[in-house]
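In structure tokens, one chain follows: the form predicted alone.
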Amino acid sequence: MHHRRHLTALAALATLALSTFAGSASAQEKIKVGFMLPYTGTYAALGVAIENGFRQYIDEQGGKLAGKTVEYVKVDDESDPAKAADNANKLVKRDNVDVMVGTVHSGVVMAMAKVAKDNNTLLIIPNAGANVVTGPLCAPNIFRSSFSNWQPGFAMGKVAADKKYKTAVTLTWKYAAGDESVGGFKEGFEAGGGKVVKELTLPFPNVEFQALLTEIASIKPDVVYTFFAGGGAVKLVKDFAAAGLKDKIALVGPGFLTDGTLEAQGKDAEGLLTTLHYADDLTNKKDQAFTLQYAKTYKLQPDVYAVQGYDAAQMLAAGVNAVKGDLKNRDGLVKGIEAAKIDSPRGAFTLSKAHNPVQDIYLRKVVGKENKNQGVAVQALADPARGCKM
């Protein structure tokens, strides 16, 4: 009796054994993708729709990457660089992501990137667009989906200094997207002869633009370049009409200013410019079936957000299919999206040495509710990548 007992137990042990073996086998069969994305606040709007593009690039691949199921977990960064070390932190360590994916707010993102640096783990940026995670703070496992500041804002300085504005008024948050977006036009709009004669700002998520406009107003310049985005780009497009400024002065910016804003600004945005890697009308056929199928899974149509979040997933399936799944293969994973060529709705990019799109800038027009395409403003533009090491 005892005898039969202690076999029993025995049995008992070897599944136990079996299935925890088992267990640490199937662990490695998941790819553990880390959401850190705004889902309250200012730009929840944005985060979701990162999180719906990068899920539909997933889901057209079964699931799966290499064989291997995709997971996710997430985490709401509300846009606050206070919490940002912590949270990342909480992915790597607590959740034991393989890859990070985060984030819209570029004081955000700086701390992803360190924390990124710190642990090795691969991070993929798909929207903030600070210059110096692809200059200064530019890293082997840092790469980005979206943009740098410096790019639409550099396309727009050239578009404003060939129509032959001569004056230029910049207004934006104080903070590092706002500075780096007026950087890129100053350079643009002053090389081509244009001259930016007053910076104006307010603190971020400030939207208080009464005085400000009526500074604009008392300057008279040819044209204002304004970097905003969600909410408060709605506002100012707002206001800016109210305040009368609309006929008598060019209102100009990167595309955040327009993109998934437009049913909320109505016919005050009707015919404002923006430049961005993306437009509402592009005829190639990968946007055309990325659009269709979005719609048909989201009930909504996409922006340039969910294309970020699409092509961050791309970028990932680059690396995982080029090391077969062998997520421990960093160097192999690395190469392979450096490498890659991602065939994205916004027209087929690569990838820069500091890890940035290399992308066409198309110039918007808005029309109804659509961003519509007036061509390209700059081509295969590459953002400088001041003070890489890499």
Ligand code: PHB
Given for the second form:
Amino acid sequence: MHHRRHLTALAALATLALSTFAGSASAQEKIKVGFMLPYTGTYAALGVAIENGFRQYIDEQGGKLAGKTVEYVKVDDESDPAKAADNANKLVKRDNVDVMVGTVHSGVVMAMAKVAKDNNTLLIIPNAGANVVTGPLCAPNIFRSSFSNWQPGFAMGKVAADKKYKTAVTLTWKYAAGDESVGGFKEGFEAGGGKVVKELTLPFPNVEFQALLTEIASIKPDVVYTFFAGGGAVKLVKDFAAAGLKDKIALVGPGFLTDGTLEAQGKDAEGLLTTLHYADDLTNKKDQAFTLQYAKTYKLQPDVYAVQGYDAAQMLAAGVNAVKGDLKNRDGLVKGIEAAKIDSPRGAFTLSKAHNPVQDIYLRKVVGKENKNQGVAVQALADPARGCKM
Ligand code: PHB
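Next up, the form predicted together with this ligand, please; the one we just looked at was the form predicted alone.
Now the complete complex, all chains and molecules, led by this one.
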């Protein structure tokens, strides 16, 4: 009898010790973030800015979310859709990441979305605007901190129509981002009475613009709407000016045309009008603190990509905090992100049912080395999320 009670007490002690041990082990668990971003090629600077912004937010939290240390693994996706499934599978199956953060290129993100769905891995997209991932491919485990390709395009279509431009030529890389950006522009422009008279394209990441610029010079539209980003945007703006078109035909686009590129574009970018969910001279408190810290840490002015990386981390934090670090509570985590109001440097935003930011789109004008806010072109713009059943 005595003996048995002793044993029971021992067993209870052992259980206690075990659970205490398990408790401290889980408190030491980490959150593994897998960056899948371009670190080489025409979008390399965009990938770096996204990672910088993401790390900045996590560092501001002392490197932890809900008590768990955030650790990182990363893969260079080279903006190559052909390698995308393999790269995403590496992060999910070999590295066992808790969340994938990526990417820039719309063609690459589509493969990531499929891998995320197949494995029920959380995916936060810090740039790629592919309409389908918050459209027909929308899913509880897929979120975006950036924009849909439709959003800034639609806003610029409206601006161009309001300016009474009648004819437009579009010029872009031939892939989802370019096609969908032009689609948004066309919708806004033609609803306002304009007409897209010619759609010109070249393969990604080709930058041989000469023949296309010659064709534009002969068509003489009121406005050219163009989607390029990173190194390609630098080249297009310089070539457009060198071809003698800058003072003859208005050149507009989504803000990627002049974001993170102004040092390299110099005076050839002066005066360009673009639409985007960020500008360089916003006056909200969050942007001022963000910009100051970013400049201090990275010795660089932040751009829209850095903001999107920062906000991807804020979204992850909203989910992780909602479940107090219990990543197995996926429903709670998803609800936490869905309910969040993100205090972004762009201005606060919420997420649509399809998990895409509902946000103001600014009209910006290049003045010197800044994209200066000219006012809100479209307020609280939500992507139509056509085809999303969620
Ligand atoms: C895209 O491929 O979705 C994309 C790439 C670069 C940008 C914007 C969109 O700046």
